[in-house]
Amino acid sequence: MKSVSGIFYKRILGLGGIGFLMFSCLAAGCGGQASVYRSADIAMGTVVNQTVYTTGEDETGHILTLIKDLEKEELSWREADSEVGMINGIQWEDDGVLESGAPRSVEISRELYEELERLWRISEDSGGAFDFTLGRLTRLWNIDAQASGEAPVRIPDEEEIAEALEKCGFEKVSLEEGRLVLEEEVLLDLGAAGKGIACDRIGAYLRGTEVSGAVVSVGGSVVTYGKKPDGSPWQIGITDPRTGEDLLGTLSLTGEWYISTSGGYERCVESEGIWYHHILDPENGYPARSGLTSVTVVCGSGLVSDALSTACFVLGREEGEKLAARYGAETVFVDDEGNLYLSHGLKDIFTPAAK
């Protein structure tokens, strides 16, 4: 679960639920002086925050129409006519939904194919604990229905955990020549990554219009991109994961970053005393016990942020801070009892929250 809590705006609560709040100041159009747009809206199933800095149109509403395209057209096992879904084999019938168990050869889309390219390398290099093909996995748990009160609260049996990750596994999977190749049973998921993959196409689609600066979390995965029109950097904060709301203190950074947090505090779920949270292990298919209760990563990529926290959330501290520090990038570690662990390149750019 991903759960960077940004110091951007909060929720609008209103009669229907989240509102949407846009608006326009800094004397907009006025000499070429920027404007400033912020909205706060869902997307992908999590809050999306705004703020926008432009010498030119709202950028607002494209890049949240940007996001809603790629979970649904791209990303989403849920909808049976994305990529994603098509690969699976998705159908859907009067009593839910259908998933092909037959071995696939599927011709996919070459934004897909660098991605999964990326992913794959990530699972390699982490020893498998991240996975995207763990979707079997996922279904059975189903954390996220039953944290939302959409299902009742069952925790699988070992019996139907061991089934599961017979049918989970990178290695079951390869990438041929523009094609993805997977073996009979074999599920993507890429919930683990694809707020990140979002916020990749968000820098992207910035570079090409006339937005100064801008910060955009989807959920708990953030870009940020440029500078304020004042020159001062972006803060952005983590929370707390001993309360989920709480912040643990704030990041300075200037330019075009990308930041992910994996917590094991805000989607889980409670039985006989016991709470399961939905970041799975790859190795014995129940919710990751490492020691470490939160793992933010920055580096220079959405997908690779993204991923890597789950990954280093799963292999614990030691092991996760030398796969991070393999692809350059930047952490912040909390375990069990609280304690913080900053690498080197954040300690002069992080500041504790007041206590």
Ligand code: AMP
Contents of the next structure:
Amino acid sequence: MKSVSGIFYKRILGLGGIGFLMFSCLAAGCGGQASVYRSADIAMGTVVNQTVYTTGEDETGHILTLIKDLEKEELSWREADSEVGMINGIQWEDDGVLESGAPRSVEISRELYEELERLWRISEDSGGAFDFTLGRLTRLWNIDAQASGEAPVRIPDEEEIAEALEKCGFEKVSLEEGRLVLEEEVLLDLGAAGKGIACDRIGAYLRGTEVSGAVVSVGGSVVTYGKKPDGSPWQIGITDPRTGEDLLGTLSLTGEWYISTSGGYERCVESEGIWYHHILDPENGYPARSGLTSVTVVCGSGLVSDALSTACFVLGREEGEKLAARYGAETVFVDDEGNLYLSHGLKDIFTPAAK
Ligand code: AMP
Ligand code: MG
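Previous: the form predicted alone; requested now: the form predicted in complex with the named molecule:
Entire complex below, previous chain first.
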């Protein structure tokens, strides 16, 4: 496929606008052969990479818009007008964000209702290791802002953490006839599942297009769809948590799959010789220390793969493997010593990186 896109660009350069139209016709519609479109953008506060093969129009712009709309209209806790923003009751003040935190019963969209039902179930099944109501706690740590330099490094003290934890807990939230009911002070944070939800939306969108194959990553969550024109599988890299850059190996996948990775290396800060990362253990309010540096989950749903990767990271390998098995999901665990553990279904499709 590389060669097709290579020729594509040469033609554009050589023949200008008309050449573009003529060649589009040759490469796509008339010959029935797919063109490849690639893009790299920022959305949902992370990098979105797309490779899309289609005999139809370039879909990369539509996919990016879909992700941005999902963030703006539904999931973002920073946007006062998003559904999560409204549920949290965000009010913007000159000096930052203020949440009202009163008890609330909020009518929500069917999509968010269904997603929250599934997230509630994963929260319960994981014994609260995954919890979508950690808003007070994640805001207190504010690791994202610390890691990006937006906020100074400050580790909260035990009292603050205990106070925040009292205002967290999925049992404090219920779903009743199209409404979400929250106890006082509870704030949602869908950061551990949002990128997977975006991948689900992308998969659903692609099914209604002429796209024959695509791989789209939204930060640590990836969707693979269809196949490459030459029929070879998608190669999804597993990042080495020790460097955050090199690969430990690749998974070869064909068709529609959802892959999410949670890693303690992704967003972290150092204070007085101790490293703190962004995946928090709801039991004690501190960054999870379960002997793992990264967990990758592969299954048929982006929401599930994303939520489970976070849950498994908190639970540790033994409990995490059991939880993933209940959802029919495959896993790659990497522990503090750099050992890699593949679930049965991935053993034949994993290729270790050359040393
Ligand atoms: P991920 O990278 O998918 O594991 O998600 C991590 C993000 O989810 C963090 O930046 C927090 O916003 C939020 N989060 C942290 N710990 C948890 C947890 N135990 N359960 C649910 N969400 C969490
Ligand atoms: Mg996650």
